[in-house]
Every structure is written in C-alpha cells, then in structure tokens.
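Coming up is one lone chain in structure tokens, specifically the form predicted on its own.
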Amino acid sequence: MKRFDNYIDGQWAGGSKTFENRNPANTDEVVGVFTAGESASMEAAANAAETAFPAWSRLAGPARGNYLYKVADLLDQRFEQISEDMTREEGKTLPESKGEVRRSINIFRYFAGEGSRFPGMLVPSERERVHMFALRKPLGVVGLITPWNFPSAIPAWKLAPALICGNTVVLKPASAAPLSAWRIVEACHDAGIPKGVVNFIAGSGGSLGTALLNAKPLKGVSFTGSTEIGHWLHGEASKRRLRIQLEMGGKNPTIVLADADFKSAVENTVNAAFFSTGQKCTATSRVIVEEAIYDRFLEALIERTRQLKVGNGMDSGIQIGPAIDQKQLETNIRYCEIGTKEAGAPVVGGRRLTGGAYDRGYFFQPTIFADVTPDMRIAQEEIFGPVLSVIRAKDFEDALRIANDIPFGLSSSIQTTNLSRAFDFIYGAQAGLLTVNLPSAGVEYQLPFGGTKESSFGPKEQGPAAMEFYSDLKTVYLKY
C-alpha cells in the first residue's frame, strides 16, 4: 500500500495524520494512503509559493512554457498508469479515464504554447510622440480547489494557465480522488519546475479551505465544486477582496424537437445523462421533449437505458461505473424517493445494484422519471447522479421557457434539424455552454468554459479566456 505525501517547497512532506483513498467499485481495495494536510502545512505551502513568485514571474513566458511541455511529455509517458489510477480512485470507465488524461496532456501543451504569445495591448495615442501599451502581469499566489469528478482535467485546466501567466500555486484536490492531481504534481516535480512554484495539500475541504483563504500571501482562488461551498467561498474571499473564480452546479436541459434525428437524439441524451454515472456538472438531468414525439421518444429512451452495462470501470464493455462514495449513493437513493412521491415510480432504474461484486461498490441503476413537471424538486435541484427527468413541452417556445426556468445556467442542448430553431436556441438559451445535436456534456480545451446565473462567477476557464483570471494588466504611457 503506497503512501502519497503532500508537496511543499519542492519537497514531499509527510505528516502524522493520513486518510485512505478507496476504490468506489471495490471498497476492499485501498488505492493509496494520503498525508492529511493541516492549517500549518497550508500556511507553509502558501509561504513557499510567495517566496518562489518573484523568480518564476520574471522568467520569460517561453521558458515557463518549456516546463509545461515537459510536464505534458511526462504525463504522456505515464499515460496508462495515470488512466488506471483514475478509474480505480474515481470509478469512471477506463476508456473515459484515458480520454480525460489525454485531455490533460493536451491542456498542458496548449498553455505551454501561450507562453510564446502572452498577448497584451498596443493602441495609438491621441497625443504626439506618446507610445501606449498594456502588459499582462501575474496575480501572485493563487489557490486552486478542484473536485473529484474530473480529477485530472480540472487540476490541469487550472494549473497550466496559472503557471504560464507567472503565478505560483497551492493546489487542494478533493479528498475523494486526490491521486490523479498528485500524479500531475509529480510530473511537475520531475519536469524540474523550481521549488515553491507548485504546492499540493490533500485533506479535509473544510479546514484546509479556511486555512487557504486565510493565508496572507494568497491573491486569488479558483474553485470548482458545489454551489453551497461556492457561495461560502465567495463570502469569505470577498472579505479580503481576493480575485475569485467559481464553477458550481448545474441542472442541464436537453431539448428534443419533433424534427430531430431521432436515433441520434436518443443516443445523445443517454450519453449526457448517464455516462460518467451522471457525475458531470454538464450532464443532462432534464430532457424536454416536444409533445408530438414524447411517447415514442420516452419508449426509445427506456429501451436504450436498459441496455447500459453497469460495473467496475476496469472491466471491458462496462459503460457506467459506481457513484463516487456512500454519500453520493445515498443522495441518488434519496432523490429517487422524492421523485417517486412527486411523479410516481421511475419507469426504469431507481435502485442500488446488489449481489456479487456489486455489494463491494456504490453501484446505482441509471434511472428515468417520466411525466415530470418543471416545478418538481427532481426537475429543479442538482442530484449529480444518473437520474433523468423527462418533461413534456407543447412546442419549441414552451421547451425553451422550461429549459430557462431554473436557477442554474451551465450547459444546455438542443436536438433539431431546423437551422432557424437551432439559432433561436443559441440566442435564447440562458446557459454558458450550448450544444446542438450533441450531448450537453463533453467540452474541449480550446474554447472558454463556464456558465451563468447560479452556475458560475468570475472570468471563464479554458481557452484564451483562462488568461483573464490568472493575469492582470499593467498600462504604460511612454513619451519619446
């Protein structure tokens, strides 16, 4: 059983307190034992990052980029091991893990290239012989708080732009799946990134989150996680006027119109609702179907969902893995009880899977509730599991109204062959991420990512927009 220590000031730092990282598909397996960080270790990490900041920020952008290229190469060399680690600690299928690790590698290479661009602004002055321009400068020490559902990609898409902009970092991963982020930090260490530039503290989110926000060197914090914690974080960070970026919950709709490519619409809905066990902030949890095809679509949706294979993500042919832990499993069960009271028994699923290997993991059936109305709790509250509500709409206008009538606004999808309806949706949907004839979940790193309303706060992540959060502008007026 391997022990994984924290990483502070270029050294692996042990401690007396530890916690186990167990496989949610087989709780008999301990994936690793992690050093549990404490307030003192968080303070030490922030101080180390502050000490390292002047030299790292003065390093030329292309030179910082070269370090990121090395990190990507190391992750590529360790691709198989890191992918298997992710499946064992988070539960998603091995093909999904491989896709995520490949994405993390691409993210580091993408932002490594940004070190050679790092655009500022150059504009003409109204005055004679005055040269005006603006340069990008890093914030300083930034804290990164990442979730368990994308334990490699989300640390990558926060860490890489933070570093290329010249910041130094304290990374706090979710304690439910810290190994994938640890592997990235290991690659940073092996790539020779100077000591103190990257620091890693694992452990309890409550105590460590407070310690991070109280760390004097901290200048900004980027968080992905629950809406409840995001609201608390916003309040605490605002007391210090820290720069803050929040990616939180979603209750994402897929609109299916009568003119849609029927087979594709069914497949896209099932993919978005149930793959990754529905544990995506961009997952479809409401499918809003035009009345003319409602019954036919529901029947096809049920049939396709019954074909899904649930099990250990390391096994060939498995499509749906376990819930991340007992708490999430209980949340799935509780919302199915709520849904049964509101809409009647689910038309498929709704129970924990038991017997044989299922008894050693947190396996739950993909679940569909039919004839759900927009005001029901299962249509309004985030479940973060494989539970789908099917809602009837009179027409496109009614469907769009239902889709938007929600506190969240992360992702939204439409299935249609009508180009005008697609553009009506694009301009009318209240969400930050829109897909047309694709699943609502599944994004690439080259474009901005983020939502509206209760789903997000602050500048967008990924793509060129990521530089906006991790840097500021220094404006220069030069008379010659």
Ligand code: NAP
Contents of the next structure:
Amino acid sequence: MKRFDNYIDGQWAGGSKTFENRNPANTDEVVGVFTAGESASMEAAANAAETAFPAWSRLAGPARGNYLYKVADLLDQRFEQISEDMTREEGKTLPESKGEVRRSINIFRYFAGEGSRFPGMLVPSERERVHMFALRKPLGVVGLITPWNFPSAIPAWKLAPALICGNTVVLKPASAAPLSAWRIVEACHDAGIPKGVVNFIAGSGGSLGTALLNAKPLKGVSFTGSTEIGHWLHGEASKRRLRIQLEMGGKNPTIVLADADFKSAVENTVNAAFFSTGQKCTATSRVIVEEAIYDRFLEALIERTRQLKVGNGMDSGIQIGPAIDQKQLETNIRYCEIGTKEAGAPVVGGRRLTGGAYDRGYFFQPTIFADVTPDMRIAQEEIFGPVLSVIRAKDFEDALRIANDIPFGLSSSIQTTNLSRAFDFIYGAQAGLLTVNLPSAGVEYQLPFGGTKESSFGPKEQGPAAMEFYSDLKTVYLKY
Ligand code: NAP
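Hand over the structure of the form predicted in complex with this ligand; the form predicted on its own is what we had up.
Whole complex next, starting from this chain.
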C-alpha cells in the first residue's frame, strides 16, 4: 500500500500515526495511507515556512512565476494519473476529474503570469518633485485549509496566488481526499521550489486547526469548507488579528421563467443539481419555477433525472458518482426523511442504491422534492448532496424574493430569454456568482470567485482579486 507522508522544510516527513484514504465508490479499496500530522508537525511546518520566507519573498516575481510554470508542466505530464487518483479518492466521474485537473494546471499558469505583472499603484502627487506609489508585499506565512469536494482545484487556487505574491505556506487538505493536494505538493517539490516554501500537513482538522492557529509565524488563513468550521476559525483568528478568508456553505437557487429556452433550462438544472453528486458548493439545490410552466417543467425534470446513470466514476457512461463518505450519505438520507415529512415523498429517488457493486459504495439516487415551500428546512439548509427542491413562484418578482430569502449567497442562476429580466436578476440577486442561461455551477479561474452573506467572508478568490488577500500594500512618497 502506497504511503503518503507529510512535507516539511523540503523533506517527506513520516510519523507513527496514519489514516486511510478509501474509495467512496468501493470502500474495499484503500487509495493510500497518509501520515497523520500532529501539533508538533504543524509547528515545525510553520517554522520552516517562516525561515523560508525572506529568500522566497525577495525573489523576483517572474522567477517565482517560473517555478509555478514548472509545477503546471509537471501536473500536465502526470495528468492521467492525477485524474484517476481523484476519481478514486473523491468519487467524481473521470471526465469531471480530468476537467478539474486541467483547471488546476490552468490556475498555476495563470498565476505564474501574475509574477510578471504584480500591479501596484502609481499616481501623480499634488507636490512638486514627489514621486508616489504603492507596491504590493506578501503577508508572510499563510495557512490554507481545503475541503474534499474540489480536492485539486481549491488547493491550487489558494496555493498559486499565495506563492506568486511571495508568501510561504502550510497546506492542510481534507482528510476524506488528501491525495489530489498531495500530488500538487509533489509537483512543487519536483519543480525545485526551495525548501520550506510549501509545507503539507494532513490529518484531522479538529486538532490540526488549533495547532495551525496557534503557530506563532502565521499571518493569515484561507479556508474553504463548512459554515460551522468557518465561523469557529473566524472567532479564533480574530483573537490574534490574523487576516482571514472564508468560503463556506450555500443553498443556491436556479430561477426558471416561463420564457426560458425550455430544453436548456431543464438540462442546466439537472447538471447543476446532480453532477458531481450535488457536492459542488455552487450546485443548485432549489429550482424556483414560474407558475405558468411549473407542471410541464417538473415533468421534464423528473424524466431527465430518471435517465442519469449512477455508479463508479471510473466506468464509462457513468454521470453521477457516490457520496464522499458514510456521514454525507447519512445526511442525504436524513434530509430525505425531513423532506418527506415537510413536502411528501420525493417524486424521484430518495434512497440509497443497493445490490451488486452499489453495496460497496455510498451511492444515493438523484432526488427531487416537488411543491416545496420556501420556509421548509429542505429549502433553507445546505444538504450538499443530490437532493433538489422544486418551488413554485407566481412571477419573476416572487421568484427573486424566494431566491434571496436564505442566509447564504454563493451562486444564483436564472433561465430566461428576457434581457430586462436577466438584468433585473443581475442587479437584484444576493449572491457573489451569477449565471444566466448556464448551470449555477461551473466557474472559470480568470474572474473573482466567492459569495456574500453567510457563504463568504473576506476578499474574493481567483482572478486578479486573489492577489488582494495574499498581499498588502506599502505606500511610498519620494522627493527627488
Ligand atoms: P469541513 O468539514 O468544514 O472541512 C473543511 C476543511 O476544514 C477540512 O480540511 C477539515 O479537515 C478542516 N477542519 C475541520 N475542522 C477544523 C477545525 N476545527 N479547524 C481547522 N480546520 C478544520 O467541510 P467539508 O465537509 O470538507 O466540505 C464541505 C463544505 O465545504 C460544504 O459546506 C460546502 O458548501 C463547502 N464548500 C464551499 C466552497 C466555497 O467556495 N464556498 C467550496 C467547496 C466547498 P478534516 O477533513 O480533517 O475534517
């Protein structure tokens, strides 16, 4: 069985404690055995990052960029292997994994280029012969805590901007899917990134989180995960006045108006609700349908959902993989019980899939509840599985009110051919990411990513905005 160690100060670091990474589509298969980090390893990693910081931050931006280009090239050379690893550890289908690994490669190339731009500010002074400008400087040691659902892209979209800005990092991946992040760290090592610049500690977030926040050199934390852990981290980080960035839960709506292109509205809703097993932070979990087409749309949604093929993501033709683990499967089951009490039995799905190969994995039927009202728990609380609530709206205004009437604000979508309605939605929707006539999920790396309300806190990730969190401005007034 392949053993995957932690990475501290340029060395692979073993330890006496380990944990297993199992395939959620076939729990007989152990994907890898990982060294479980402890408080002492977290401290050692933060110290190594602190030691490495002066030299790395002084390196010219384009030189840091060259390292990132090398990381991208190595990931590209290992593309097939890394994609298969991801499907085996997370359960998403192989085409989905390939799409994600491609995105990670693109993210490294994009931020490698930022090393040659790294824009500051230059403005004219009111005073004679005064040259004034502001330049960007890195924060120092930053901690990156990532979830299991995009086990490669999320580590990549934190790591690449952190490094290009000149920070040194300690990365703590999700215990349910640490291998994809480990592969990126392996590529950083093989690319020759100097020792101590990138450090990787796997293991339980509960204990390592406290150790990371207590590490003296730490200057900032970027976290993606549940709202509950994000809130806790925010409280702890504030005590030390650490800079913090949080990307958390969602309950994303898709509004379908009567004038929508009907077929693509059905397809976009099914894609956003069920692909990646509904385990995307931008997945649609509420579809709000204008009354005039409600019955016809529901019927088409049910028919399309019944055609989805659930199974092992390594098999060709499979569209929906398993839940990540037993806990998430139980959450899906629990919310189907809650939904049945609130809205009646689901019109499709609602059960664990069993028999044959299904018995070895955490497979759950794509599920639809109809005639859900906005106040029901299945319409308010994040499930993070393939469970969709269909809600009736009188008209556009009613649909927008329902869409916004939740604590979260990550992504929001509308399906309409009416340009004015599209713009009313763009200006009125309370979410950080909006799509029009596209699925609510499926973002690119070149523009800012992040939400509003309870979904996010701090500067946005990705695109040029990513530099905001990982750098600070230093202002200079110079008389010549
Ligand atoms: P999670 O349970 O909050 O875990 C996220 C990360 O935090 C993992 O690495 C976890 O480690 C770690 N962690 C757990 N307890 C911690 C603590 N006390 N201190 C520090 N770190 C701790 O979330 P998840 O189940 O992995 O991911 C699903 C959630 O992520 C959903 O709510 C989803 O909406 C959200 N998400 C949001 C976005 C976004 O961009 N807004 C993107 C993707 C996912 P362990 O794995 O060892 O527990």
